[in-house]
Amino acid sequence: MSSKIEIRGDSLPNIPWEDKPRGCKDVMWRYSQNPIIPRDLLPASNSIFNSAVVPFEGTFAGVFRCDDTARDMKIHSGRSEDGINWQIEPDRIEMLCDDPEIGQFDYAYDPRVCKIEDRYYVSWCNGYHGPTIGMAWTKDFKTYHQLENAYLPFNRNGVLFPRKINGNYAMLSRPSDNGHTPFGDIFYSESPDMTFWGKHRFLMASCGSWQKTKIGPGPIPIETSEGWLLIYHGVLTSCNGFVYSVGAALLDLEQPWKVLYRTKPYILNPRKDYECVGDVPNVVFPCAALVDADTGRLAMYYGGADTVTCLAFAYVDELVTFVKANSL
């Protein structure tokens, strides 16, 4: 199968991929052997979940979220040979910063990584007097050079575009406060030299139900022929908490603060058990997303209950029909 979509990507032919059960009707569907990253893989880890994954030399790299048994949040390095078994690296990442005071900084979380030229970017929320976008780059996982913050507190869910926009790198994130944010729209915002953060525009607001308290950008957008596409979280507030649900957009390629499509009904949201029960119930939250240009296979990570790691795949083709069919 190839794609009819045009993907601006490279060939991926060893993704992790399971085809689409029998019966199934929906856009997105789970790897039948989740959750593929216990929450105990490390032997001081309270969780795996909400972690970045990239194509690296032919097999994949990543940057992960371990919570420790103390409930510090550390990001740490891992590989694999397949993109589902994953060896990590025990100890968290050690930055090189030229200046110490930005590198103490309290927590890590919620990573995503980002290939632009012959780097690998590296964002996360990063506790620097509360809550902020921590940057930093790596060539080959092993080591990482820190950047300033690429904003003040407090922000959170930075993500990053794979090419330059307008000449400039380009990102999205989430404004928030210093506690679990009960509220939440999205914003893009441009840097010529990825230390200097500005040209911030707003992208989109929470609406609707599955995502009317906060949303939040997932995994890097993905550059097709009909715009940016863009796999988000949404959070409603329900009588039992907050509910973590996944859906998509379409973004103009030149102008991507422009929202083309938007999907009103979710394409993923906690269903089982691992979703369901764990640290925090009922989540779902994309974090990394790797394709295949040339048949239009997608397998997106993301994290359950706040607790381990999972598998879902799906085809852009239908993806990006089901989004301009299915928009607010």
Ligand code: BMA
Given for the second form:
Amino acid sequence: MSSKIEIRGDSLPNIPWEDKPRGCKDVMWRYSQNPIIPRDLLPASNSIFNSAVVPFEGTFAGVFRCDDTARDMKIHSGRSEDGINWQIEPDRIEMLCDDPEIGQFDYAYDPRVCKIEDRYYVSWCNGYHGPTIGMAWTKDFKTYHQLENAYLPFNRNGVLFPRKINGNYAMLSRPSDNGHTPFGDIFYSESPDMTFWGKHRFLMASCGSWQKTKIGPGPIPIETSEGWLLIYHGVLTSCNGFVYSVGAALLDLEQPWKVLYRTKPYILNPRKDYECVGDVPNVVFPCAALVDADTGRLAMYYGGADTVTCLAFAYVDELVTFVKANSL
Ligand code: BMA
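Please show me the structure of the same protein in the form predicted together with beta-D-mannopyranose, now that we have looked at it in the form predicted on its own.
And the full complex, kicking off with our chain again.
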């Protein structure tokens, strides 16, 4: 399928892919072999989920959230030939850091990975007197250089843009509290140097039904001729607790805090057993998306029920068209 909407990214002919099932009317569909990573892939893992992958040297690399059987939250490096079968390092990533106070490990979860120029930047929810956004970079997924935390606590879901905007690095995040935050809107920030973050702008608020309690940015935004395609999660509070679904928005290319369109319906919600049953039931939580700019194929990685890692697929042009046609 050729894409009418221009995707400003690289070719990725080996993107993991499965065609849309015959008769499927959804804009996003699941991989038939989900979950791709079981909870016990590592000898001491309780769960492997909410993880981030990127193309790397013709294959794939990633940073994985692995909670262990002591229920400590850690991030691990992983490599894959095909983006589906993963080898994950049994030990957590130990980062180099010039400042021992910042480098001291407490907990790490929900990583994102963003390639900017020749570095892969990792942003994650980092324990420093409560959750905030930890930052690091690597070139080889072996040695990681930890930077200053981006924000004061409390914050979650730090998601970088893949290029500078207005001459600065740019990042989305979701200020939060110290617990299972019952609120949350998405904000935009810029930095000249990946250390000092400012120019904070409000992006969008929780609203409606499936995204009424809180929202948070998911994968690295995808640059298209129609705007930045942002996939995000939204949370509804049911009488049985939180329900995490996935939606999408289009943001202005040069002023990304301006939301052009945003889906009223979700594009993926918990309905398969591996999304509805696990350590936290009824959660689909996206943290990464691969895109092939030539075909418009998109492969999204998401956590199922805070337990396993799953894949879903879409075409970028169908998704952009869907966001515009089904906007709030
Ligand atoms: C959020 C984060 C995610 C998790 C989700 C559902 O607050 O902690 O890691 O997937 O809750 O439990």
